[in-house]
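Single chain ahead, written as structure tokens, the form predicted alone.
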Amino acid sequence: MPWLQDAAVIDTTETYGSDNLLHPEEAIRDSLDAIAAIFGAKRSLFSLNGSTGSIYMAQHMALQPGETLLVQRDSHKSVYNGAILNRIQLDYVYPAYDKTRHIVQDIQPEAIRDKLQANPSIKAVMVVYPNYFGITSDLARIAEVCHAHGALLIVDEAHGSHMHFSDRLPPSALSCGADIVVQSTHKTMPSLTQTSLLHIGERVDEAALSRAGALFQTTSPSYLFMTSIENAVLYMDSEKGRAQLDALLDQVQAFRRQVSALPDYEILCAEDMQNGLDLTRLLFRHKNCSGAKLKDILYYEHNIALEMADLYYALALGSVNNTQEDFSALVEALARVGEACRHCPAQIRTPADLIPATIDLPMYEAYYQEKETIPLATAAGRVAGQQLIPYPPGVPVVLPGERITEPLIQKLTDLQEQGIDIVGMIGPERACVEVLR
């Protein structure tokens, strides 16, 4: 990133000519424009809380306080929070789940149709597209529905805003239809930590998104954050970031084949898929160890650190940036792993499906009441008032006012006793939860 040399100049405030984000009408302006034209949005904003921020704003839009959101149940944590923010009431539809390959799939149209027959109240319904290993639905469905019942669709697609720029992707939210789409540009893009669009179609007023941005972005914003975000977008959306991103799929490809040709070793290839898969992302398992185990000894033993693991799999994330050498260590680095793990028992897993749950109250009444501290083992039959998120990948198994079940209690313990952590898990050895008194 060349410009960065000058990041003492840029990183300025709202000054002559720099304009202001909140109410952008210079400098600031003409880049979002730019930047819509380039994603066919309405209008783009800037976001620079990244997808979190992305997330409360795209709610805020879509949503009066008291309104139901329908949330696809396996999203981030920031999806959650910010319906406690703007305390909205959530309804959910859970996706397929493949108990061969042991992995989380996609939301099927049917569901989100039947979900919102049943409750005419849902006001929006909010997917992730792609889903953290890279799996899509079929958007372009899920939008015909969700407007046939006049619902607003929002998309969080924080990681996939580079499969705009690519034909060999799947499409991108705002082409299939999408109303709010929400975007990482730091986790798939050449842009700094922390940066986030968010776009809006033409059945969402630029006012809200105006208003959304005025509530929940800093006053003070950074000059340095928008510049790279603008950057990374022209970057990507040129010949030379086209034909790079065209080269790492070609990259990924060869990979693909050279780990599936390794013994006890499984990648997951886009034939495996209904709907499709964003290629980039190099979701692979050992039929001996665990993924959290994979991931640990790549890192200290051969100095490569991958995106995420959880009991199956590991996570490796190619970018524009990755070279061939990067991928030939990885391969190397695998075969020598697989070698070592080959006459190892098979481990334990526990099933990484999402568990029905039952909702009590809404999440943000449940998130002022008080609370008491009990042993998770006692704690069958009470309502929830924390989240409790195995990390990774960050997917709440349970949210304030759900009621915690047996089969909850069970799995959160398997997953403990597998090394995965409990972010939410408090008392001595992390073993007690917070409940409702």
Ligand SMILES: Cc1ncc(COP(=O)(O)O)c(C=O)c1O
Second form
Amino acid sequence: MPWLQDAAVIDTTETYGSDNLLHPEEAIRDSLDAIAAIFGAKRSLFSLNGSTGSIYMAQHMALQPGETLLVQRDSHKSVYNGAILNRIQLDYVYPAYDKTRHIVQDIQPEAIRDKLQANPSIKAVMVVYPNYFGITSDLARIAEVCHAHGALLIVDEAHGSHMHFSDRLPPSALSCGADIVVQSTHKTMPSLTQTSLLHIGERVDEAALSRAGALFQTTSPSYLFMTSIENAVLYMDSEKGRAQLDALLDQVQAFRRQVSALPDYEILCAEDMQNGLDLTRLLFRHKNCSGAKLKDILYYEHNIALEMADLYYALALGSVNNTQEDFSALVEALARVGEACRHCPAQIRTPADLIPATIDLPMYEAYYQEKETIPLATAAGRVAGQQLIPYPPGVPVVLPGERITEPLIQKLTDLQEQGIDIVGMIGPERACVEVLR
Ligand SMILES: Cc1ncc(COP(=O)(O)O)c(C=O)c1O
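Now show me the form predicted together with the ligand, since the one above was the form predicted alone.
So here's everything in the complex, that chain up top.
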């Protein structure tokens, strides 16, 4: 394949003049210094196992084994896997839930302050900013609260690396005072899949970043990946990239107006939010059609692939590579689906809020304990031995070491009945779960 031959030119290895990712002193160091200067970081690191790898390193830098990390309970599964690998304890903070819109909202700084006051063993706090729906919290205030209690603030900005490049978007995590920031450049900037950046601020030791990099990263880093991250950052920072992002923001603004005007649709707008909204995320719902069904119809009947959907919402992502035709095609398809669903019965759906969890033992202990498989229906009072993750949207509802309760069983059963796949359920009817013996 010709493109593969072109790629092979860049796909060098660590040799004369190509530097070493784990001890960067030449070309890689220059590239990372330029990236850190653009984002306003003390230092930055290429992470070549996505934000998953960045999260493992971030936790490793901030905590010693046995120490406690306060995490937002609707975090990505890599946050929990990282807690097993790094042998850290977790405490949870819950986002507000909007019962009218059925959306998980921001994390309140006061909720973090209360947790820090109640549990002095918390050494670091980790929040998602923006969340999957583009919703942000008051991060500057959260940073103040953390620092007043001597805790480091780690921000999973996996979905927000583009926000630094426009004043029309919420402020970047680093500019709000975050200490360690994780960005999936591959999600919202034009870089190759699997690429990510890890940044540190003034409170974090550069040596800690080097140690985490050397521990978690491959000794054979892909120069294709690293070049693609560098190119994406330089492009987004260029006049052309910033103009393209500005044009995208005009397009999504027009798209919001058009979808708001369609009968039976609602679309999330900045005015609905207490804090900023990442406007490039387009979260909409139809009153008579679940988000998951809408996503399927758009794909199978209109050849439009969305980012994700749940029982309520479908989520489209605008990128700097989208054209006006893409948005027009989506509005047209939504109008057609809306027409077809006009007289469908209104949906009854399971609320999307989180049921507070009780942690019985640290996840890294539960992970290694002996387990048995039992029907979910009989699991009330038992301690979970595995993650149970409704897909979509992919946030674990049960984690190893947490107690399984009647409300949780009811919620999982309801979701399954509505066609949501629960990853982790076992057996021919997917009716069983692993619990600790
Ligand atoms: C909020 C969040 N954090 C972290 C990750 C992991 O990112 P990656 O796929 O780059 O490893 C994801 C992936 O979807 C995510 O949604």
